[in-house]
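For reference, the chain that follows is the form predicted alone, supplied as structure tokens.
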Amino acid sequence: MSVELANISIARPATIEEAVALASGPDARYLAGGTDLLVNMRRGITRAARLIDLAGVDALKSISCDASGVVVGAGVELARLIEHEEISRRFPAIVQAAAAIAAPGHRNVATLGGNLCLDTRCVYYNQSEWWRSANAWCLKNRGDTCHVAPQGERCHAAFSGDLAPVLLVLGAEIEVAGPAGRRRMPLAELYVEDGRAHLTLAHGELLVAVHLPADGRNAAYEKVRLRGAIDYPLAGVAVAMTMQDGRIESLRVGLTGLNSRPLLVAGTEAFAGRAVDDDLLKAVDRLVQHQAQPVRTTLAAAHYRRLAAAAVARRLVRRLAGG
């Protein structure tokens, strides 16, 4: 059963400053591709009295590349990321992640910023209005109990964006515009471990750009999903690694689909100077399993998702070492 989208006003700003000014009301939401937001609104999960349509804000759709780095507007569509020659050359893992998102029709309209700000998901939350009401709602939507962990005090809905773990391992920073002006921060600071409120954006703040380093070629992304296409990750893993004389110089591992935020695995700096052998791969496996915290937010068992994440991390480390 869907909910009628009636009595919603739509504003169409031409600049970032206009968009921020229009979003001052308590029931205003930014609209980019709408592939997540509009579905949730039709299900009665998300409500808004005003949508700020960002399609006409050209400043959000730029891609600039130079020797010092790359800046990608948050409004750049995933299809453009995949097709962009310089992005493909410098950051193949970004293309891998973007190409794994949904279907071609979605990627033509879904945006970089939208995927980074994707709402968290749960098998008890992403349901119809009727289904959720029959189950007494949940902590994330009008209820007071998390059905995943009824004895707990927080929502365990999982973040499932594919691009965030890649950008985390690449050391990306984001630029945010809001009523108080603009600020720039590491991407990791956008997220907190809370399924109900996993973004640190203040009301009216808008993600406007992602700042990337000069190069990120030795990185890769893979995800495990129920279907071979058009599906969210049960476990998504990004790895960035550099080698020197056959030994690890730097190693970073990012995870998605497991916790309520995308996670940059801690402790990988301890692997510097080590060869990529069976002992190293086992250590990576243990580290990923220890920090991944999947719970029953999907139809797949949490333990399977943890093991799958560790297995993919091992595979990517071995592949990148060989490359």
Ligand SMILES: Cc1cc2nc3c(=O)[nH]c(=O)nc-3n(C[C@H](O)[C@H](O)[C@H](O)COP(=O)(O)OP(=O)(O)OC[C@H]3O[C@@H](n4cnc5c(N)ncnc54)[C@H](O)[C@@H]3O)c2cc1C
Contents of the next structure:
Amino acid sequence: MSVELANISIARPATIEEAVALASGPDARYLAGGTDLLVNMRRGITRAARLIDLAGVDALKSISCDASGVVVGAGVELARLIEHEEISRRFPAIVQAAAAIAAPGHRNVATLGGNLCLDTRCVYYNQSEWWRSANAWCLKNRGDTCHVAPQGERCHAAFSGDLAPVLLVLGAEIEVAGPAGRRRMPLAELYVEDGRAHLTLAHGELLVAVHLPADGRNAAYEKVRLRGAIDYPLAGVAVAMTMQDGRIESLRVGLTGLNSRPLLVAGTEAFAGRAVDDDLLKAVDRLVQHQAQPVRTTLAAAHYRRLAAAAVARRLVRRLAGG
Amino acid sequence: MHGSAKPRKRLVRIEVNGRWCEDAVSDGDLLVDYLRDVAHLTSVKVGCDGGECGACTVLLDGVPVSACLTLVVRCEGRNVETVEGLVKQGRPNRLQQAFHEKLGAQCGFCTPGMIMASEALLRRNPHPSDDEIRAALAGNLCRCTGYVKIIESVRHAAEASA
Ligand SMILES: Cc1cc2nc3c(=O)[nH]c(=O)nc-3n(C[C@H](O)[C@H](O)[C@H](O)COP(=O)(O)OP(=O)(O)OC[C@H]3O[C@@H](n4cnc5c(N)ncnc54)[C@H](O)[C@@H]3O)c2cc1C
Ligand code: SF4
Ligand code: FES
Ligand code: FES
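Output the form predicted together with the named molecule next; the form predicted alone has already been displayed.
First the chain shown before, then all remaining chains and molecules of the complex.
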């Protein structure tokens, strides 16, 4: 057993209120599916003395769909999300993204909440203790230099969850419970551009649910990765688009695997009223290349990830336009 | 270790391959270590340190999971199956037989995980297409066979039980 797990204790609350109360203690952290957290604890990059196990909190596991919208609990497993008929009918892009996460065994236990709160990733960080120690650690964990950008003061580890960009382009909001009560905010406000601290949740705050509009049919997600399974995105792109009389009514593009936060590309409102032609596709390409900020956090070259993101964005826009 | 007092252990009851076991475990114990070191089921392999290889795949209430990403305390009152449990009256089950006949195993390290992931598939879908077999085994890495013989073995097992 790994040293980091040797002395932990686990609390198993049954309600959201109990979970929040337990998590306010020092050195506590939520455990959902554990497919990110347990790996990181075994490797010594995440530490916690007490894990608050969310598996028994039934209130986090519901999916409710009606004419006004859809609410998905943070504790819903990815496999359940993929098999849910209403979800796949209303939000095919959610299923496309969830089905491209990790492998079947992970998806049976991995949750929506864990996916949104995933730690950021870097080739110098997601390594064993001895690997990192041989490399004098790095800024994100125990060290004082970033091996990717040694001159800088910040960590550029990439947010690499697949669902966030889809939920961003669908206009999702999240519900958060904390010691000070509940709050609701746009998903984009969960994140900031900092690889060391990319979540805006305060200590002990719990992601409770994701609120979606009633329908998001005309959206798609695609990721570029080394192998067709298991791998995180080198670049992941979600596009949601509505058309009116052959012209764009609204177009939104979300990115993952590139910046330290999932990014809703700014400036796409300007495309309203335009036809989907070569000029438009070139403009989308430029916008994505401009806002994607991959650095060498993966073995694949950063420039390749930028170009790949732009190419996938173009492809998805064309596909959603029916071309 | 961090020098603090050893945490209290708790008793868990887990049905392992059809037999209820009761053991004292620490909160941080992983299922993979419990199965190998306490239950002596060494078919469950450790191939990586990050949930990436599938060599530790077991069935938890019939569903494939990585034992290296599963805490033992989460298995309380539940059913765990490893490849040892597929043997009935000393006879290999259809998948074990098929992997043997169709050369689905070379070094054999990935084989228990491959068989457990395949077993879950065949219980749910007795006649999978090759694409469905590939999708079900997407989390199980093999460094030897090139996968062709593995897919043939699963297909053969499905046909054998038709
Ligand atoms: C081999 C492998 C491949 C993977 N590939 C991918 C991939 O391709 N794409 C991808 O997106 N992910 C991938 N993952 C990561 C992971 O499996 C998924 O992101 C999964 O959805 C994480 O969910 P979880 O429930 O297991 O999270 P956990 O590991 O339980 O938690 C992750 C983090 O979120 C926090 N957390 C969990 N729930 C909440 C909540 N409700 N409120 C507040 N904080 C919370 C935890 O404290 C922890 O910090 C991979 C993992 C492995 C091991
Ligand atoms: S980007 Fe730099 S500081 Fe961040 S994890 Fe990678 S090497 Fe470490
Ligand atoms: S040992 Fe590799 S996935 Fe568990
Ligand atoms: S047979 Fe050797 S790893 Fe698969």
